[in-house]
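Presented below, as structure tokens, is a lone chain in the form predicted alone.
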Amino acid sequence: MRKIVLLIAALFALATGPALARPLTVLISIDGFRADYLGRGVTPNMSAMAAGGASAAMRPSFPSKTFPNHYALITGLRPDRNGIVENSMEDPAIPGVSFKMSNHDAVVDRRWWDQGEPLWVTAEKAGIRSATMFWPGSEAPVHGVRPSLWLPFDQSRSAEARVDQVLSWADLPLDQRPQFITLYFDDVDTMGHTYGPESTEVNVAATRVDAAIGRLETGLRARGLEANIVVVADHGMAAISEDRQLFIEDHVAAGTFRTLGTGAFMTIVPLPGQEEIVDKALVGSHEHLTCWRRGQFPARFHYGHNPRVAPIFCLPQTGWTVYSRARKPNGGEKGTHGFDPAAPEMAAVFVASGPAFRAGVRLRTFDNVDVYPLVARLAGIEAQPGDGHLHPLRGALKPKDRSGSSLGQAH
């Protein structure tokens, strides 16, 4: 009798072992999503999420670049707060390196990310294991911490294969198995700035991105897992072209300073003893372009008190460029981004869905450092204090998970 009793309790055990588990939490990233590619009719997955679960349009923090705004997502703190101010930057602190996408030493550098404490490392901290298919920051050892699983970025992987080795992941046992997972996917941000946003590649890449979402959902009901899923994007895109260029010489002498950023913003350094002239010639508003110094933007872009920040940032209307005559580009790129967050074109989607969500609910546009309190409450790990509210977003969720009760602690 003792023998079926137990026998029993093991079958029990075992059939209602996964179900009792907390739900993977996976946050997905598709760069360059702009959020009205979702009523294209090109994403039917992402569409039946949205459908089941919640969508809205995200206001990106400024400046809308992809390396500030990933990280913005992952600690829930601006990039003036969080330290990575634009993809190309440099740092009276770390004198004579210069922090590009590009440069791979400087990409894997703590230094440049401990402004921040990602999400993967305060999960780590707390004894919950965490995965990154590609975020920027993973690769380096944030406060000295990784990830549980992370890989190198490499672009040449298909979205398919990023998602298989998801899977591989959600393969392992239960006491190896991340409780948050990091995806990213390229395709789309590049296409946008290759063919532009209304482009038909545009559109092929976002049905390929679609089907890999679709590829993990099955995979990860095949295996019997429940996952909550957030799908963001870091920044949308607009269309630019050369007749709407602009040349900074036009406004102030060549050989007064160097430029470290171009394109839809410009970033200044003065060169020595030239502070003053190029102070003079482009702080203020001209044609289609207007620049600030460092510490005086308008306090709707939380921006510009970071020693990082450029001297001198010049933001053009949107949908025009600004380059130097020295850093011209080759041509031929046909949409980008960078520009003011509140410009429609800027905006990014959101897309979240599993059992903690109600079904069919659109929400207002928010800011997309409220999308860290939500994951860390989805993943049961403690949120650091920050930018972001999870009060945006409590509409979305079922009334069990608003309270916390059974997901953990956020703002």
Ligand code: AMP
Second form
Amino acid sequence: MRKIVLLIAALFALATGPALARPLTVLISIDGFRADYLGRGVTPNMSAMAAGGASAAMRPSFPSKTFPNHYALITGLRPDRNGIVENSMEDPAIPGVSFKMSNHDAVVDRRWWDQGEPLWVTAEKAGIRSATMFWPGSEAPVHGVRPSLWLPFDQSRSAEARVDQVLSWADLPLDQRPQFITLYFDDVDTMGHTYGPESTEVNVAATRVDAAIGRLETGLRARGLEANIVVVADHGMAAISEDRQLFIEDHVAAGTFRTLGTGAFMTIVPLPGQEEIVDKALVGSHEHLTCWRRGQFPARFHYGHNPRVAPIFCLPQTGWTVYSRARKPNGGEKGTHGFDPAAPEMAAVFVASGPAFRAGVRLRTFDNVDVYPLVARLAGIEAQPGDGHLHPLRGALKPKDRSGSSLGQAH
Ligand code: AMP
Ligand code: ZN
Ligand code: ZN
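Can I get the form predicted in complex with the ligand as well, since the one above is the form predicted alone?
Next comes the full complex, and the chain you just saw is listed first.
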């Protein structure tokens, strides 16, 4: 009898074997890696991935900032629905607190993140282990759940050390090894801000991150591990100049408003009693600048219904920046982002390769929320209904992986 039970157990293990042997899924974000950097000849590993897999220029969500777009990529919801509407924001339901990337208490507070469900949360709920080698939101217990393995954000940790951490997680025994892993690099964005998108420094940083990706591939290969690797960026980078600066006080009187952010756009909160004056002065088109009321953005931005969106939002022409005279321009930056997601300068890189991908596929530009159903499919995690669609990316997959039969849920 015992033998029969063991035999049945062995047969069951055989039948479920392919699920255990599923390739790892690694989602890599290179902050600020503009789509056209891939064609500069400075990233040999990513070029090889594109040749052996799929690549595209990807449209970020509005606004083209870091936290809103990382959360869009990992939840499949645009910022208006995922709740991270800006890097800096306020919420009438969370009074007295300003959310900022540098405000650690806010970054780890799930109330800011709970409007979306990151893929690692869905995975963990389904008993699939996940790991985050940094990703905005991964330090908060979103919906009460954290990735099985995660680390507090530490910008000083080198690209190699981040990769080696991922490889050490890949070394874990099968029952502890994460099936879905995120990996984040900030270097290219930092250099883009400081030196501008056309600088040698950006190319050097791109080469550095590319080498780290090569190190990951080599490390996985040495371990005999198959992986589907998806490389994305949150947004691109536009050159800015002191010759193209706007000051909001040229349109509205100082002392009638406060602002949560300036640069590639400006968020305006009228002071109590000044609402009508500020609205009348700003809403509409100005030279190099357009301002919208919350709730009245162009439909293509899919933005402005969340109560966290500031009452007035002013967006300059791409490459121009807007400031308040009371709040000085960002000390000599040569590049920034936050502009119209349709601008070519804001386009983000997408490269994917691995056993699920066909070779040499160049996809048409798609929205970054479409990455979510792809990654969910690769990792065998049930995609939650959202703003993204798999179909713009389906052509990148091998026929057996398109239907979802071998890779998990259809979407
Ligand atoms: P941005 O100002 O939109 O260009 O944001 C880029 C910056 O976001 C990076 O240089 C990092 O300092 C910061 N950042 C990225 N991920 C995190 C995180 N998980 N927690 C805090 N800050 C982060
Ligand atoms: Zn960014
Ligand atoms: Zn940036």
